[in-house]
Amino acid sequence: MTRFLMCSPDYFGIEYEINPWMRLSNQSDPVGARAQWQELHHVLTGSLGAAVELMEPVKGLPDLVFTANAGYVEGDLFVSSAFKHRERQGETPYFDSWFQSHGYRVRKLGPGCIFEGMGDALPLGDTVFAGYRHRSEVCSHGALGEIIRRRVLSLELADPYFYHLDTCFCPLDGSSALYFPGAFDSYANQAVREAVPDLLVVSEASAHRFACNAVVVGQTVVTNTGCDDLKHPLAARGYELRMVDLSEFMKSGGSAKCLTLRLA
């Protein structure tokens, strides 16, 4: 069974900016966040029939249900983020809590090497794709890679609204994937286009509205609102597109895969 950790948003709101996307003049609607957090929730759970595991929010952390980013989970290892920000670094201890208390193997990367989790490293085929710049560092890679012993391929982001690989790659199987170029440097354009063997280019417009921020739950791919362009193309490839509105987390730089983090 698809099963992934989720935090609801009791305390989510916009009370900092550290990406282009939060801007403490644009605030979320509480009432809105929940009710989006909710409808997501009872997608995975629901017809896609994926298993929830919930941690408990904690008041001054409103980024804590991002889980995404808590780190990189691999059967029962779990490798903890490193955040970069000061504003996110609060999150770690309940982070490594949880998986502790799930019976988790948890390991820490070397000092000083920023790492933002499945934020940034995401598994596809044999090779774990890792974004670096703008929040994890490139010197994380070869750490992560030495703990899980697989192939890194590290990819640099060019474009500060993507700030996160999975706001722009997002693996679908073992051979495919969704993927804006214009968040890439040249070299990672190539390195993608090299190693993955089918890649579904998404458009600026959908990118934007986080198309590749997106859960892969068997065939069904879900993503926020606005990409119904995905709706052929995924099709064509035999997946369902789902979108559900994620609108006010994206006031935060996040979506449906920010949301989520896989466990299995």
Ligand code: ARG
Contents of the next structure:
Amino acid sequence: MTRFLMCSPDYFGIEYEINPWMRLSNQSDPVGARAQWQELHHVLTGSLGAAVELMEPVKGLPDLVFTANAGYVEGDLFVSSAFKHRERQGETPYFDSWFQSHGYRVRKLGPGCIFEGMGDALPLGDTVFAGYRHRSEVCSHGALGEIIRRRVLSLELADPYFYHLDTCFCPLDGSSALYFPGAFDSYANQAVREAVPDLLVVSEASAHRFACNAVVVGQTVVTNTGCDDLKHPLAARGYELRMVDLSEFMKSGGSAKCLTLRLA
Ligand code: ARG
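May I ask for the structure of the form predicted together with this ligand now, the form predicted alone having been displayed?
What follows is the whole complex; the chain from before opens it.
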């Protein structure tokens, strides 16, 4: 069974600006955010049959809802994030203690190396695809690879609107992925094209609706609304598209994938 970690948006809000999507002048609506988050939770646990573990929300940590950034999870190993921005650094003790108390081996990357978890590190086949520049630093990739004993492919992200790898790249299975080329520098584009046999290139319009920030459960791909042009290319690969309105979280630069952390 697919399992995710989520955290309800009780204290979610736009309290600072740490990516180009966030504007203090464009506040989220708490009632709308709760309803949208509940709908995502309902879709995952309902018809898709996934299990969702819940973390306790914490006042003063509005981005704790984005559990994808907690760290990197593989089996019972949890490699804890080291956030770039002071505004999010307070989340780490809460994530660490959740994983500690749920029987995971909690590992740290070592001092001075920024790493934002599964926002920037995504397994596909034998390789972990890892983004850097806006958030995670490239030095974190080697350290992660040593801990998890896997090849880590470093990809430079070029566009600040796609500041985490999971905003522009989404593995579907061991050989295919959603991908927005405009987010990567030219060498990273080349590396992705060489490493992934089947790339579903996402349009610029859908990329800006965070089409790549998708949760894949079996043959279903869950995204924000407005990604309709994914429907046919996904269907051709045997996947069904399920869109959930996550506009309140887009105001923070997040969507479906960011709101979940895959546990198994
Ligand atoms: N406001 C959050 C931040 O800027 C959004 C995080 C989105 N998470 C992700 N995995 N892309 O850190």
